[in-house]
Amino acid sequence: MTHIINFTCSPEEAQDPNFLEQRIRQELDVKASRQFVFRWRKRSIDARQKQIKINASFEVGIDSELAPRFALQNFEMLPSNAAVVHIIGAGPAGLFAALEAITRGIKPVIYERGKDIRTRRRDLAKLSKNQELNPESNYCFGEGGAGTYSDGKLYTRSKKRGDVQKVLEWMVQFGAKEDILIDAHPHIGTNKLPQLIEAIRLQILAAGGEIHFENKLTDISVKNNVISSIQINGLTEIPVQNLVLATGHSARDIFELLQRHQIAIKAKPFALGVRVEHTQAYIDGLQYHGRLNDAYLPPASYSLVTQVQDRGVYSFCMCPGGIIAPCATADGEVVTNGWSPSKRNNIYANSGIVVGIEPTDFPNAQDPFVCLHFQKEIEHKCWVAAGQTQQVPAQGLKDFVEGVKTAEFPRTSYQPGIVSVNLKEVLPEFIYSRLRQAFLDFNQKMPGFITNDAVVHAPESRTSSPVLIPRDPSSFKHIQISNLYPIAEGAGYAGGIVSAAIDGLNCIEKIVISSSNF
């Protein structure tokens, strides 16, 4: 019989098998003569008080073995006459849509503008080391999507949207550690995600699906509100029955393509700000009440939010033990983002600190590109301010709050480099003033947060898509085009790896339900 038991313990006790065995035996009143096995079910840290606790939940089998955590999914070979679904984009939404299609006997055919995972890595190295930007192969475009090389955080609040557990279990099946099924804030790590993505690709191909790299959607043919065919790389015309658009939040050309064909899109709220980097030891000290270099605690993170002038200002994509990366997708712009390896063992901690932005912040609020144009404008201004390279404008955090230019920086993990700029002169006043007040608020919540040992990098601008591709919530179909299924971050319906993957799963289910072809 399997029992569930919950208790709190110290970080040291949580890593002591003898303590855990005795505590479980005591809690369940298991006599010494009886055997039992146990494993972690859920785990979280409570660091609100000086005495840090681990919230522990275990599955316990008394006089019996524990069943496997989950059943492996069988992805059977597709029949030669299987129906086909075409998918644009090989990020988490596109890949999980493809996997779900296979389980339902549908052949997925994916077109990805970027390169495969290993070739893509070489382009990222050129960008970081030599500032050579490939607009089709970078941190946003390529196999695995933007999340592959920007951390792999799996925490989501989208549990009502679909089967989070299924997504996590499939990730474990393809190589992630079972810890992602246990930890309250699961994380894979940029160094581990490529192998997982590659394993998913091999499974799709083994089942009879197709994935085409360096194949960019360049046009569509629309007849009677139906997409009859798509054009790839400006040459190949491919007939389609159902088209899943999973292109990510930075595929700006896709928005332009849709508008060119008078397909409905509209401006969407998003967030923009800066990325702040402290040392990890500094954040550990703030969050763990002075405990440093502690083998029993993971690198500390933080989650901060405040309201300033009726707008939310909040931390975004916080990366303990992480690196700030260059994430531009076109010449004439700079963009920052953050990532962490699986062990989160770099000496830095960084997080986006961003301000919510609404289309109504601008005079032409009805223009579907109004927020996108603003995003591009800030990225270009930062590029100019830093010398028209992939270096970024930066400022000490204390200097940012005081509005003075920084004379000397302690360090940065941003490999292309930083340039001292008074960001008050680059960011619009309504962004700068809200960020400044937010930092003062955060310093009240985390005393010591404001310091010139922390470096502000600008901009953090790709938090989500600034354009929405509207769809019917009951069918996932575009409100105008009956066989177009816009999904995940690029369409404005997801905000991270897991939520995007869920959207991919749900989309295929909707296609199966609504399409007579399947």
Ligand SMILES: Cc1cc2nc3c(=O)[nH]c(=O)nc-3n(C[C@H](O)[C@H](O)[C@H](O)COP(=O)(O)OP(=O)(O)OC[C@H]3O[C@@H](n4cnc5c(N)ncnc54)[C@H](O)[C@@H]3O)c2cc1C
Given for the second form:
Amino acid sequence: MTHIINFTCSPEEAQDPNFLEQRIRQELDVKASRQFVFRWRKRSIDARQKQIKINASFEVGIDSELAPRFALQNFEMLPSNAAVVHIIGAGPAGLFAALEAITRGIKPVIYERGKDIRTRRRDLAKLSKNQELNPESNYCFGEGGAGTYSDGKLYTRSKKRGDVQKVLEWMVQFGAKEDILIDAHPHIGTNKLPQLIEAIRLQILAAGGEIHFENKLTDISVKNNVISSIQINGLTEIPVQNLVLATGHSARDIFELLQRHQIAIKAKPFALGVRVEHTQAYIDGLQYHGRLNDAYLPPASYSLVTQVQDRGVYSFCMCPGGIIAPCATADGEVVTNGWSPSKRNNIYANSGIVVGIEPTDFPNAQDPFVCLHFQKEIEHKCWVAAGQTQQVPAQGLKDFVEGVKTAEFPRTSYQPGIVSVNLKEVLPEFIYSRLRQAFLDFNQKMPGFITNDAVVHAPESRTSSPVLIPRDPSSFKHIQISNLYPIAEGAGYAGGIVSAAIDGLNCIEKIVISSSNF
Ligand SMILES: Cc1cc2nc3c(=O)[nH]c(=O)nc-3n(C[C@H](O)[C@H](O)[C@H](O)COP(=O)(O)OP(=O)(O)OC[C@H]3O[C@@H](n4cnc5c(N)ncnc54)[C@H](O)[C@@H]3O)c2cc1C
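Could I see the form predicted together with the ligand next, after the form predicted on its own?
Next comes the full complex, this chain leading.
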């Protein structure tokens, strides 16, 4: 029989197997003569008080072994006559949709505009080192999607949307550490994600699925509100039965394509702001009550939120021990985001600090592109302000709050480089003033947060899609096109790796339910 035991202990104790064994034996009153095994079930840190605690939960087997944590999924070889589903985009949504299709005997055929992981990596190096941007292969486009070179944070609030556990278990099956099933805020890390995604690709191919890299969806043929075929790379016409559109928040040409075919899309709220970077040691000091270089504690993170003039301003995608990455997808723009390696052992801590944007912030709120145009405009203005390269405009955080240009910067992790700009003159007043007030509020919550040792980089603008591709909530079919399944982040139904993957799983289930062919 498996027993569950919960207690709190110090970070040191949590890493001491002898302490844990004794404590568990004591809690369950297990005599030394009895055989017993235990393993972590859940783990979280409570650093609210000076006395930092670990909330620990264990599974314990007394005179019996523990069952495996989960059953491995069998991805069987597809029959040669399997029905086919066409999927556009090999991000988490497209890949998990493909895996789910295989479990249901459906052959996934994926078209991905970007390159495979290894080749893509070279384009990222050129971008960071030489400022050479490849519009088809960058931090947003390519195998694994936008999440490939990320922190790989797997925490999601969207538990109601579906099977978070299934997504995490499949990730472990494809090479992630079991820790992601235990930690309250699991993460994988940029250095580990590529192997995991490669393993998923090999599984899809081994089962008889297809993945075509450097294959961009460029057009569709629509008859009687049904997509009859898709066009790839402006050349090949491929007939389709069901089309899953998993193209992510940066595929602006996809929104234009839909608009061209008069397929319904609408403007969607999103968030925009800046990415701020402190040193990790500084954040550790603030969050761990001055406890520095503590081998028993992970690099500290923060999650901050406030309301300014009826609008949420919050930290977004905080990356402890991370790097700020150049995430533009076209010339004439700059975009920042962040990633961390698995050990989160870089010396910097960065986070987006963003303001909620509504279509109604603009006079033409009914225009489906109103938020996208605003996003583009800010990215372009920042590109111009920093000298029309992949360098970004930057300011010391204290100077940002005081509205003065920064004379001297500490080093930052943003490899293409920064240019001193007074961001008050670049960001619209309704964004700047809210960010400014939010920083003052955050400084109350985390005294010391505002310092010129922290650098504000602009803009953080790809937080979610600024366009919604509306679908029926129960069937996931586009409200107008009966065989189009717009999913995950690009369509406005997910935000983050796990929720995108869940939407991919759910979408295949919907296709199975509604398709008489399957
Ligand atoms: C640097 C960075 C760090 C991030 N960190 C995290 C994190 O730690 N945790 C987290 O949960 N989320 C993170 N995110 C966000 C996360 O990556 C996204 O939420 C997630 O990848 C969305 O999944 P998706 O499958 O919907 O879309 P995407 O991952 O964007 O994938 C869409 C795919 O479609 C392809 N595509 C687009 N247009 C076409 C076309 N016309 N034809 C063919 N293919 C096309 C793209 O090339 C892309 O590969 C991060 C993002 C970035 C950029």
